[in-house]
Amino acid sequence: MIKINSFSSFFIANWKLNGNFKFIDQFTSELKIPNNVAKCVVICPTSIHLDYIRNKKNNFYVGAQNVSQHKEGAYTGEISCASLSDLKIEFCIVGHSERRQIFNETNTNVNSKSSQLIEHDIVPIICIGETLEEKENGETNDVLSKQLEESIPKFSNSDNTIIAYEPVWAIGTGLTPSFEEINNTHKFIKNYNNKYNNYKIIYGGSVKANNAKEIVSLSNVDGALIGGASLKSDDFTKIIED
């Protein structure tokens, strides 16, 4: 497993459902990695594309935008930890908005996807986040404090598992989050258990990089989950420049 401790920050691109070959060929080919080897760079295609993107790497790590939580057997169109591995992915998003929303993904779900993940050493990065009426009712800490409770495995530790706090109503919406808001969120989260206090947790929700600089440089934040604006190599590059 990758040592995530050894790393100050993390900077994680979802592509979610898109990229092709002539894509990933000129994004890889314009993206500039930072020398600063403090700092962790995931890029997470489609599945379909894990392996064409793990053999163009270049300074930066792949992962996958999900995971099975069925380790074998009569699973039609699923993907495991076991297959990921096979590949030698070394990080996995489990857990993200989308997935519970559409998908009907529960924090029972992501528990049993996480812990399969730190089984075949590969890190989860798993999504926690709040819906905006759930934001607006006065919500927000219940809401994480039951999904940092259900969706993290009590083995998870601050060495095999990275949290991304993603405010529900700020993805893809071009909204975010006060930066005090974000950490004093990001603090809520590392002091809500002593077991957090060292754990690496990121920021996503409309990271641009017109912001991303200000949000990573806020005292409990890790680095960034990053959806639209990582699909364009100029604004990842300025996202991830030292």
The other form holds:
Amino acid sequence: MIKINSFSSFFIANWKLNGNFKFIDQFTSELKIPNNVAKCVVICPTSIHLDYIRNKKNNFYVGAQNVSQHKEGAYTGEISCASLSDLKIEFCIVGHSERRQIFNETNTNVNSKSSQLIEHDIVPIICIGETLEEKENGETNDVLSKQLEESIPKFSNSDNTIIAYEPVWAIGTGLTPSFEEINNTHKFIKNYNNKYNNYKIIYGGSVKANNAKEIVSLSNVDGALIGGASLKSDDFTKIIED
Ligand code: PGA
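Moving on from the form predicted on its own, kindly provide the form predicted in complex with ligand PGA as a structure.
Below is the whole assembly, all chains and molecules, this chain first.
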């Protein structure tokens, strides 16, 4: 498994259901990754494009956006941890709010997927976050506590797991919590039951070229999970450079 603690910050590009071979050719030829070994850049394309982008690897790592909770067998259309491992994929996003909301993924599913990823030496990037309604009802910390309790495998540790805090209402909306709110929520996660102090906790939700620097330099933030802005090579380059 890749040594996540050797990096000071993570920049994870979540391409969602976007991209094709031509896009990847252009994106990878334009992307400039600074020669800073402390920054870990991960690109997560669709599963179909994992192998193609892996062969273009240049200073970045490759991650999947999802994986099956089943090891093998009669599960048409699923992709297993073993297959990701065959492709030498280093990271996998798990429990993104789009998977939780659109595909009804539960904390139990997220936990089981993450456990198997760790067994296959693939780092799960486990997403947690509250909806707007939960935020407005003052339930953010309760929601995060339950997600932490139930989604993070018992044998997770700061060497094998990354946590991504993504307020659901900030994803793709251009809205973000204030910098102070982000930092405080990350502090809450790090201190939760005294368990996650040493974990890398990254922030996601409308990270752009014009706010990434401030967000990533917050004391409790160890990087960013970037959706929309990671599809533009110049924006993503700027986010990493800063
Ligand atoms: P966004 O998406 O940067 O477009 O808000 C983030 C995410 O979905 O991980």
